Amino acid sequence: MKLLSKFNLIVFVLFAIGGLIISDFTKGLLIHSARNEVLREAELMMASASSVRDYTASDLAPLLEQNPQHHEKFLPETVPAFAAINTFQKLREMYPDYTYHEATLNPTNPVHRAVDWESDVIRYFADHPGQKQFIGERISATGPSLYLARPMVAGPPCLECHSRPALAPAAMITRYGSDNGFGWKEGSIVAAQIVSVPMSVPIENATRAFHLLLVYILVTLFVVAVVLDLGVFFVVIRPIKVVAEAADRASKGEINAPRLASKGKDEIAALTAAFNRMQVSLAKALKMLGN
């Protein structure tokens, strides 16, 4: 094997096992990036929709317990949920992908009632009372999700609708029955926030991006490999080529050959000066013993 194919060898080793170690990081960075947006775009949801759930609680619900209609027909609008929940649905409209889910297991509507998973995200907030959020990921119906999930904690406002049925207003119980939605305690985990959000796009623009800088390291490798290929080539191949051919001149009884050229100060210039010296010295030697 030539030593222009060694060095090649070499080379090709030393970059594909750099090419795998800068690849494996960068696509574990770019997919890092993509869950921190979509986490970003949950934290936002969920900012919004605790907003109107407050504004609701603090603005909008005493106002319209004033309206006389509250007593004999139930206004749904007076619920902090409803109001999160309805402002998300115009969300939908241009993001249907998107969702938001007030989940608890024993709802008045049963609108609210948790599904399987979400059922398994509210008993772990109950098991875990000091985690104030969880973050999970989960496949839906249009491919992965990441879902950020904050507890509901049961309090006096929630008790008056929730403890039991002979407190709760009466146009409630007509509307929703006594069955479900009762027994809460205060403090207790009753439901849980949850927002999803999908991770499709921001995956796929990820690998996209990932891909692309594949082709440029590719790219980028070659140009370097051609280069330092040039390089050796001119470098130390062709001046350690003209040593050989001189060399072999002279083994041949070809000692009056002119003189190498030797520049520089480098190993190679040194092989030249030292193959000169010899040069001269078995010219030297030949013409004594022809003496």
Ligand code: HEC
Second form
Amino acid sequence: MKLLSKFNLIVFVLFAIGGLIISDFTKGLLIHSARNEVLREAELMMASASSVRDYTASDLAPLLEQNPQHHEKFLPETVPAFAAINTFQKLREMYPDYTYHEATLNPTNPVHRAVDWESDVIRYFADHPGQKQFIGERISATGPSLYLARPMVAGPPCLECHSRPALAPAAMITRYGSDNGFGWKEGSIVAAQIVSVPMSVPIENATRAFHLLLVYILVTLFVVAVVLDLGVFFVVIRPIKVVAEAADRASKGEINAPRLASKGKDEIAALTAAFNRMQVSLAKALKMLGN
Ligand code: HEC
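The form predicted together with this ligand is what I need now, so please give it after the form predicted alone.
Let's see the whole complex now, leading with the same chain.
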């Protein structure tokens, strides 16, 4: 195998190992940051849903409850859950893949009954009372999505409408009936706020960025390999070839050939200078023999 081929083989093996390590590391990093970006979005949406809940409970409900209409025909706009869910519904007109649920095992409005996986999340919170949030991934109808869930605890203000039908406003019973959404115990985890954010776009972006990076790495490695090859050829191989050809000619009897040019102080220059001296010595020795 020629010197340049050996050198190229070493460079190729080094670049292949280095390239694999770098690409594996960057892929992990890009996917990780895409997931973090999605999680930040989910946290922001969760915070905005909770703000709507708080605003409704503290500012809007006290005003609406003064409306005489509320006592005849219950106004669900006074209910924090209703406000948060419906505000998010408006947001979904622009971002249809995002969802916000207040999934409940025993809901007042059956529309909010937890589906299978949501029930598991609520049960998980019930079994782990200290747990403040749960982050998971699932395949939804629109592709992979990340969900952020937070437990909802039945506090004293909630019990008016969620413990016994007798305590709830009559207008509310007229509207929702007395079969659902009651029997909640104070301090128990009754529901979970669940925000789902689609992951397909950020993951696609991360994958595209990764492919672009791979192209850059491959082009850079190729250019580096070509420059290294040129360097090795002109600095090592060509000067050695000149000495080798001269040695070949000398071995075939051409002893009075001109001296080889030797510049610099590197190993090749030392080899060329040594060859020149050897050729002179050889010529002298042959001359002495001839005499
Ligand atoms: C004034 C009565 C009232 C109070 C007080 C109240 N809720 Fe509700 N809640 C309702 C009604 C009515 C609904 C159904 C709204 C709808 O149609 O979407 C509801 C819905 C919910 C839902 C959605 C699931 C479901 O049952 O339909 C959750 C979760 C919820 N409430 C939790 C709470 C919590 C937690 C509190 C205390 C911080 C609370 N609620 C206080 C009346 C009330």
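Keep in mind it's a predicted model, so treat the numbers as computed, not measured. Positions refer to the first chain, counted from 1. Here, rigid core means the biggest group of C-alpha atoms that superpose within 1.5 Å across both forms.
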Problem set entry | Core-superposed C-alpha of residue 17 shifting 2 Å or more between these two forms | no
